[in-house]
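Take a look at this single chain in structure tokens; it is the form predicted alone.
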Amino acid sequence: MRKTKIAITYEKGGVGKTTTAVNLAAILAEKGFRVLLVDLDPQSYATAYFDLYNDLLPSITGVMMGKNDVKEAIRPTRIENLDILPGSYDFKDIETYLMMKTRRQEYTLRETMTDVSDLYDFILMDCPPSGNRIKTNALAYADYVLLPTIPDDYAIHGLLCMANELVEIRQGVNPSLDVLGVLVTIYERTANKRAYTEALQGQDIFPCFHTLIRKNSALSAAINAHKPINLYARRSNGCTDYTALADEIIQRLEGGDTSGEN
């Protein structure tokens, strides 16, 4: 399986992007893969998740602005095989910085990551719900997009918005970008949630993962404990589901199948 860069993104917040990024990164690392988690959200929740927020140390902001080498900023987590390129609150200023660049602003992240791109089996990017230039940089660098989605009445519309966005990205900056899958998160066994989930699984805009991430209190508690779910509650539904997601991703990548079909 080739080294893989995945942008975890969607059109709105509250769909489990950071939860997915953190737990998927930790489980892939546990499976023996070398993983780098890149925190591209000014709120820096992924960084705080590992209790590593420190705005006095180099972060993604300094790296993308050319003030720090990427190797200076990357920090190990307490999990073997898992490193993080931390976020910081001042990353909110990166949009202005990118806007002022006269050329190749959309490739800033890709160019600053050159020295480390081949050091990891997986590079996962936790993207913000807003910040068009940040997201464009992530999508210009990524091989694949993973789309966490809540099963609700906005879900299909959100995928249509993403489809339009990805058409522009493929035409303009990254023609090889592909969608790894739509991931249904915060799933509950109610009639409404089942109906929306069936609609997501039946749509033909993007492939949909077979794995569903069930609503699970252990996932929320793990955030407060600053631990990924596989360390906090291994027997929880949250750990079962994210492990299944990791296995499904590995299977698709090893088989070259990102169509969502078995």
Ligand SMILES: Nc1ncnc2c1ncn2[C@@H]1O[C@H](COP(=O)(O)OP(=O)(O)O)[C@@H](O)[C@H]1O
Second form
Amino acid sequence: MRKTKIAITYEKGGVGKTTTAVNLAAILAEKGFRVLLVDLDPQSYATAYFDLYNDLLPSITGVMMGKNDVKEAIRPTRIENLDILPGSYDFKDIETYLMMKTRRQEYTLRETMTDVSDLYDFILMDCPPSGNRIKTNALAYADYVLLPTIPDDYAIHGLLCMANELVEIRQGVNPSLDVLGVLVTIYERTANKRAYTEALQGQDIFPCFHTLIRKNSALSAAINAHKPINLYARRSNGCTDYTALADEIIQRLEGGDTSGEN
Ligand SMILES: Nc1ncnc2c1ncn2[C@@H]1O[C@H](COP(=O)(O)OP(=O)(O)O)[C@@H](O)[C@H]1O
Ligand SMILES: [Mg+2]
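Swap state to the form predicted in complex with this ligand from the form predicted alone:
Once more the chain from above appears, this time first in line as the rest of the complex follows.
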């Protein structure tokens, strides 16, 4: 399978981006893939998740601003095969730095990652919600986007917003960026949620994963334990669903099937 860089993104918060990034990364690592999780969210939740938040050590900020080599900043997690490029408190400085940069600012992340891109089977990026320069950098570097979406009244509108954003990204910075899939998150078996989920699965804006991520309290509880779901509660629905997602992604990448059909 080709080495794959996936930006986990959506244009609002609270939809399960970080939960998806962390757990998918850990499950892919457990399957034997070499995985790097890049924390591009100013809140650094993915870094905190693995208990690796440390302002004294090099982070994504120093790397993107050219102060640190990327290899200095990447740290192992306690999970075999899973490394993290951590976030830090001064994250907002990246945005200012990118604003001042006159040449190729959209490719800053891609260029700083050159030495490590080939070391990993999967590079997963946990993106910030708003359409800022950091997110553009992630999309300029990624092969695919994965779009976690809550099945609600706003969902289809959200996908249309993302479609417009992706048109601009493809025209401007990354013509080969593709959509891996829309992922229904925090799903519940109520009539309402089912109807919105069917609408998401039936839309033809983007392919949609067959896997649904059910609402599961173990996923929230795992955060406090600083453990991904496969280590925190292996028999939970959350672990079952994220494992099914990992399998579906591998199948799509191996089969080249990103159409979401059949
Ligand atoms: N499948 C789920 N079941 C229950 N709670 C979830 C699930 N997915 C995410 N959450 C919770 O929802 C909140 C937002 O999730 P998070 O992954 O941080 O979203 P984002 O990164 O998009 O802002 C967190 O408190 C998280 O624990
Ligand atoms: Mg987040």
